[in-house]
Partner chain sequence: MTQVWLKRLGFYALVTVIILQAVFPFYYAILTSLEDGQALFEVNYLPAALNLVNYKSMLANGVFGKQILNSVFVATVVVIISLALAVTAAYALSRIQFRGRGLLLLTILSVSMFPQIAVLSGLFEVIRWMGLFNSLWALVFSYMIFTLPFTVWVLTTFMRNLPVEIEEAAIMDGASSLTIIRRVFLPLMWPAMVTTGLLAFIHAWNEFLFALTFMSTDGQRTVPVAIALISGRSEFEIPWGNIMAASVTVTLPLVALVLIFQRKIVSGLTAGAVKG
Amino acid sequence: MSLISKMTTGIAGLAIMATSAMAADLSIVHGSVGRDHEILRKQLDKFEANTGNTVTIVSMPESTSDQFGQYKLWLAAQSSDIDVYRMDVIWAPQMAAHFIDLNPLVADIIGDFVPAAVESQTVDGKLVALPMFLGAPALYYRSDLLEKYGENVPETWQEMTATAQKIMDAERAAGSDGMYGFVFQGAAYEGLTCNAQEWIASNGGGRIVELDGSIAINNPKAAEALTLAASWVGGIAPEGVLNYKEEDARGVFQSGNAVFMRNWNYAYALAGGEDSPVRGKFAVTTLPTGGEGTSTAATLGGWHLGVTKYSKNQDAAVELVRFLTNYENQKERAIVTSRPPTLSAVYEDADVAAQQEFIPLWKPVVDNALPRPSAATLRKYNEVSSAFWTAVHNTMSGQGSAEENLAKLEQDLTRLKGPRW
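For the sequence shown above, give one chain's structure in the form predicted alone.
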């Protein structure tokens, strides 16, 4: 071997050793539905090829409430096993102490993100997580069935109820015994909080807890909304809806057995997939209102990426967070999973509009989505949400009237608040 060859080999060997020495083994915890896991793994493979780092996905159950419970255990133990957490939009105020401040590390790109998404992750000036994707629910409907029966897209919950009943009855009479009018997330978990907040707010019943921290949920308009929702169970919705989460509702709708569905944006790509029985037979619209003088209300959703301060590879973890939220990856995620992006420019991308036509149309909905009261209730939000979804679930399952359960909820929230949130 020549001297030059030996030198070249030696330099290459040193480069490999240096890369190996700098490479980090990272882990990202990630609860997913739909094609989230698939697209994440694909993007992580690119990250590994570009950086020499390795990234393991730690999967979580579908229920956000279960995820939150596990996260609290890891963080309370100051575990270094997880470097990057995929966090629900509502968790920043409760978990801020456990995460590094991303502000100085993303100052060059943060101005490109949707302002509302950034604000939702900022606690006392600290950027807890970098927004990954947003969510604002839609009313999915069988456009073929509405056309078949000469029905318009409903604008109010009352119209939706009547249309769902009419089409369900007609389809069952024609032999479709498994047809239902409406499916949604009715299990006793965070998803029900999102649904019920929309029913109440769109009916003029206010918020679970108002922006100033006051409690006014025990009111006639809120009771009216919950009473209507309770009438759906065993009527236009199956009894089992009381145990439905996102994927349960999607399964019924996508199999062709529901006229309407309330669900997040991710379901659009799946329901429109090549193997979907309802491909080409459905469309989406904004959620209904409560009637004259009220407006639609869509809960702000989304998942964001935070780097725990217990990570032993914080620099590499920040690099990963920046990578997963860059333009190329947000564009790919929007096209494949129909998840609304957090970079404003992706909404204007022609490829995204061509392949997921509703995403650019959903920008105003995302911008005006209704946040849950995590900012007002701070670290007590999870208990507040649990008390709320329990009151709603009890009402829908026949355990007390809406008025009775809202009165008890008011007492529970007042006790939780104490002298201050």
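Predicted model only: the values in this text are computed from it and were never measured. Residue numbers count along the first chain shown, from 1. Between two forms, the rigid core is the largest collection of C-alphas that superpose within 1.5 Å. What changes on going to the form predicted in complex with the partner chain:
Once the larger rigid part is held fixed by C-alpha superposition between these two forms, the smaller part shows a rotation of 22 degrees.
Can you swap the form predicted alone for the form predicted in complex with the partner chain?
Just the single chain follows, nothing else.
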């Protein structure tokens, strides 16, 4: 607490911004989660004090599809009611036409940001949004159980499967009926796209759609990865995993009923919470690989700030975006909301490491981040993602083999692509 208040005073001193000639009324919209709203309001108060502008927060439900639909309606109506939008990492290419190019306006600072994050927001050379904070997954494992059975932290998916099976069987024999080996996000939604593209990419199967827009997903390596994943369902993973989202997976893992879990950074603080049965019994590592010659892959999540073309106060809005992503504010946000920052330097900050021990751990994850193919597929991304998760979900629920579903997926994607994306 004292640290935060000390820091706040520091920021007020440091953040001397050029006050614009005319005070503007700005509006920022975001889907607030946890203390997001509180911390944003606090930082906006500082911004208002520094610049004389006023900023109103419009909050939205956290359901990303509700936000997406609403933002599209507002933007389609060319509404000037909102100046700054906080957007999901995958929206930039789909909404690019409604936002100003930030490149010339942030050229002086863009080098400090995590490159993968900047890349994800760049569409045809246009910087649609400035990265605000990230989300990145890791493999959570029960360190106590691994130690008990003398197993190493797995480096490949095969090792993980074998270890999970062994520990699950042994624990069940010892009376823990509800024990499972691995939980992840297997429901048919965007989260499955994230999970499955990690399995495939880390197995050398390439991307859903390659960077140049070509489609090479129907390959043996990808099929191998999906076949392995399908074998988990009803084996080391409960059958219900086919409708698990983040919280379902966390619930199982945190109740002590899973050896491994793939989840985002948010679960770390909760699973380590005071009432958590697995507190002190788990650790995180990078997601496994497909073996020799392959490398780990982690899907990048996150929320980023864009200024709409229809804003009547674009200069002040850009100023606001720069303010909210500066070092001090990112540091504060990382400490209070445990959001992984987008400035590389904040990962090395001693205060952050002291208060949020996991953030430095996530640096390698963020550096290995694998963006979803939203940049290549542009406005068709959602449909591509839906086709992809459908193929994966069908494979996992036993409706066709991996090869069959991938062949069908290739067809679907080719048709979707048409002459070009």
